[in-house]
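Next up: a single chain in structure tokens, the form predicted on its own.
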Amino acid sequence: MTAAQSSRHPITSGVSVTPGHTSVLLEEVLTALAPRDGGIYVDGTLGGGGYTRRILETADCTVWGIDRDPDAIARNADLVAQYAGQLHLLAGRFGDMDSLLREKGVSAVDGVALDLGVSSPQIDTPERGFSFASDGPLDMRMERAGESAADVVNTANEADLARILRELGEERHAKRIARAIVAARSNGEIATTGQLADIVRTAIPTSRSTHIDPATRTFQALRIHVNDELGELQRGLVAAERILRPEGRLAIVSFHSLEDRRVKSFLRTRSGGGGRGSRHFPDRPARHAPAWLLVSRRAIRPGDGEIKNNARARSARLRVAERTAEPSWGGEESAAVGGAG
């Protein structure tokens, strides 16, 4: 994957995280949930454990880490260990946290966190297929488990193709693509990340004004759909309002636009800051209180020095917002965003 949609990185000083592994903007998200003693913290991307260490050095509470990547549970078991008794570890999405917590016995928390896309990790594994880097088997299954990118792009027809790539992936070259894919595949099945990126790069004309290789728009457009990713960013959204108790904050990092927009208008939606909502956020009815406070009306960027130090940070956006003590709107407003169908 490409940094315009990595997630979980800048190191900072004397933070220990695992090798490979930076979370973006690691002390703003600190400074927005503000952990205190006593409290209980949800990091809904556990990744590599970076927001973990840094609320677990910060306060003496409770850490509640959640990841559908069975890798990422296991690169953990270190920080569980020295954490004994406050970090406690949930295999599953965190589009379903609020019901994972109360299986816990937990029906309240004091912040969360989420970082969106996928992990350095992920992305610097070649068996797990996210990146275009080194070559390695079409998955980007975050769960390794169902539909895998190579089902996708050996199966789909070219109309279902141009539109993920087109809906997902914001490439303009969608039609082009997807019939180069599928004249492509009649001669054998295209089963690596190399085999799809030379396809894409041949398909398309190459602009000497952009540095970012022709293959990076399918590549997201394709980890997005098997993974449904903006469903799982809308079930989780609502999820954060349902389980965060009032002035318990979201931290929320994303890394492109079709992320952004979503949070953006979900949080201003549901402030009651909104003129008219999104197609994914309709308005709601004014008997609905708002049942959030926006911290910052607009986006946290990264700094120069982390950007330099971390090219994967350029395009993140944090946004945070606080819970109030109104209730819930609920979730029934919003038909699935994810995939691309």
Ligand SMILES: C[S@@+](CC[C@H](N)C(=O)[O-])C[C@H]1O[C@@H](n2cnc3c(N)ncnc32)[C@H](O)[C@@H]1O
Given for the second form:
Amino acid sequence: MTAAQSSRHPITSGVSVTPGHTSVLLEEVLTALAPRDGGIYVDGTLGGGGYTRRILETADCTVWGIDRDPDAIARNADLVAQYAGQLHLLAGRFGDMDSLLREKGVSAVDGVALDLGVSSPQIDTPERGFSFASDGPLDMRMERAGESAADVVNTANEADLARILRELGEERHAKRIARAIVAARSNGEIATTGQLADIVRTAIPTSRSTHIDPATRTFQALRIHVNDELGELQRGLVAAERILRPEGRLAIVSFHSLEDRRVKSFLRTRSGGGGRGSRHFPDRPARHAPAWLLVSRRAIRPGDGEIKNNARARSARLRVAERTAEPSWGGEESAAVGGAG
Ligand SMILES: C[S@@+](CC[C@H](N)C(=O)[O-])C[C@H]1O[C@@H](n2cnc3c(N)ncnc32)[C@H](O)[C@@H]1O
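What's the form predicted in complex with this ligand like, now that we've got the form predicted on its own?
Complete assembly follows, chain above in first position.
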């Protein structure tokens, strides 16, 4: 970074609070990426721009910020102006990062950061329909396009609803909730987050030990389903493997076990030189050389201070891996990444 830049963009305290969003594990992600002058970095989940800003404050480098939410792209216009020529934003999905970047003439990068899930502005804007904390349309689409949560809740059959709630919400009472949803919609469309939350709260008991709202798991499941978050995660891991140059780093923060299990399984498998041919997959290459080196064997967790200041950090886990010089394994079988849901 030039002297002029460092005085224009002073490095802040290590806490990035963009309007409405506090970045999680910010310093740990930065340490993992170790941005260097001249490097090219991808922030695949731009959100409030917290990671991107910090990367740009640290080195005289280029950042490609990707977000599937048009609001997040618009919110970072000032940052683009501040780092003109260094920061480029792309509206799209991180699962497509390799093709999105190739279209821009970028074929290899030095680091990829992914901070999974939703941002505080998405959760806290009732019109986006992600939250049951205040009433809003039952939407939940990060992209503001495609099938909404209301479409799913009002059209999926009972068995499919139960499967979504069980697999993506790890909801023990999935069948009971699915039955209640189908019964409720026979009286008219379920259109708001408040209506759905009330149906779930009436259908199942509140846990006496945790006092967590009974609707929490149902909302998580629908959000993951509507946005195909686990499919995106799988595609994102494969895309990062394709685009990172040797010694390039992946830093990925997940917020629940469904995500972390997949990240861990993907990186373990592909750092271990496994993937022998088998009689079940005769076309599979006989053996892959390790595409990754695990930088941390265990997930990195936020410290008590961060958790105290930011409740969202409580469940965060960061995994870091470094790309080897071996070819990418590709993305042909989901079995290799622990089965995306
Ligand atoms: C937790 S926030 C990121 C916050 C950001 N790290 C910061 O410090 O401000 C997640 C963001 O990723 C976006 N997102 C989630 N899944 C995505 C995907 N598959 N492709 C692109 N963006 C995605 C969401 O729209 C949201 O804006």
